[in-house]
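The chain that follows stands alone, in the form predicted alone, written as structure tokens.
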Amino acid sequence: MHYRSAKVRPPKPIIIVHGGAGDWPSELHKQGLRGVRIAAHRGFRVLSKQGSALDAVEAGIVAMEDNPVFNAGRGSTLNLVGEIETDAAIMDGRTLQGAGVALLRDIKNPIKVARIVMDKTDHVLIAGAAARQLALAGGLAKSDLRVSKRVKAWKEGLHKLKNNKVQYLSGTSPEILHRFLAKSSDTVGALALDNDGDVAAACSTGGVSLKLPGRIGDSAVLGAGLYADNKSGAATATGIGEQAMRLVISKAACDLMRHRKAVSAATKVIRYSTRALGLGTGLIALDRLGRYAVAHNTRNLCWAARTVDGSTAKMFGTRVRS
């Protein structure tokens, strides 16, 4: 008698994106949710045409970089001296190839530069003028990334600094977190699983408002801002970059997903982050079977997911406070 081995049904393709953790003002909820829905739709359109998870997350991030409601690409925050320096990264879970760029100036889509570094160099992280030259050599568009609301926020921040109304740059004091970090909409991110069962992750940001010039956050760093591995899944962080880097938070979530569902892994990581470093972090996770999770200890986390069965978009996920 002959027995046929049961075929493992491949997971359905999915993309999940986020537009940042923090304190989203109610008047921006509609714009934020619409923006993440569009980004998820753009990425899923790639998947529905048998495209790769890598191409899907890049498409999703580009949509958010081009939307000034988000702190990435056009709409990025200004640093302490009024300049915009952007970070981004992308990672392929099939090959474990990935790359980040940091301190980019006037490049319309930083995520495309990260893709160039991954595909066309031997490096994992390139910053500053060299990253900009790679972008220009690759034919990428330049753009003025400033928008009026970010310039206004920068001026208001400087006014508070000059009048000693905020104790800035003295460690991550509660005063800083409350006045600046909690109100920034922060990083954008995307995770996808394609028809071949491959996962990918990507993220992009303008960074923390009023940051020191030259500050690089987690979004350019594999393992911190994002991680992807077909053997476990993919994750990308949002919030205070220094926390994500200290805990290597995205890699930690992926390691847990080798033996846990996405929701269990994400919740456990955010709970640990809260106890170890306090509030200020969010995470989206996608395991290798296509199950996703959204966890955060901030007030809001703007996100959307899209599958063949439909789409979801919300301003919060599983809120973990202890």
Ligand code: ASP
Given for the second form:
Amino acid sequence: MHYRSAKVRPPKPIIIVHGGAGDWPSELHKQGLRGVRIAAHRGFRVLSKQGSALDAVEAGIVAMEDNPVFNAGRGSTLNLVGEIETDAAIMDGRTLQGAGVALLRDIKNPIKVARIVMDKTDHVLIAGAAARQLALAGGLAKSDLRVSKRVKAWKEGLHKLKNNKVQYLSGTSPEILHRFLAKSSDTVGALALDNDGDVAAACSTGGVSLKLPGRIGDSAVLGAGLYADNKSGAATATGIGEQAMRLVISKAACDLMRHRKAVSAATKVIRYSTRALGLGTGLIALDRLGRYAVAHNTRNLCWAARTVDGSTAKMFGTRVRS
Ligand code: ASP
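Next block: the form predicted together with this ligand, after the form predicted alone:
Shown next: the complete complex, the earlier chain at its head.
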């Protein structure tokens, strides 16, 4: 978006990032807040050097993928059989170009693979071994993404699952669960507005823990896990991906931002999501005028924002109930 009229000034550049909605036990608050602050700082550094919103969100996500406190890149959660399959996506609000990758294994920065799909292919979503080949062809680094706290959480999760205590897997048939069991939270997101008034969105995740192998979540899918459009703004979701996909939650928030502020759009979408399907969801939204919002029905949502005027980092936003 370009502001040619002398009377219309572009809004100030801004980046807002999140490190996932969920419980965030108190012993992790400090690490989480530090991680999102660093990510917002890295993204903002791009904006302050006249870089694009797209490059800024990618830089913010890379910082969180490299930080094992978050469920993205290194530190991703394990699926039902104890393996890691990551999803990520990126979208440019100026061109409406965007792409995702899914079921990626052993690649250090899944968001960079999404960027390759967007910039260097004709496609919008590539999954599995082919996505990994693209990453390696693009010279991206391989890495063992597994960390001990996620392995411990996986073992504890299996125990809960056997006792039917995992709500978001309560609809999966016992025959299917047992077939896998016999063998054997928190996504990151970023939104930015640059000096030209362009917006972008990106997100990356290991997915919900104990997911079935081959499950693809919202973070790979435009409209669900993220959306960006200069005509409205940008949004990215966290929480149970199936719910975000059924409600196309990020696109819904952007559509509302055509005529509403970010805060009104984000709270409306989370309220609707809670009423309609009831599972844990969070959303950050940034409207085209640079106003942002954080809304969630989960206990916490770890986020940070940065502008020329300074930065904010918190463990909660507007808590929305139905
Ligand atoms: N939305 C992610 C997924 O379902 C999980 C998360 O946000 O923690 O894959």
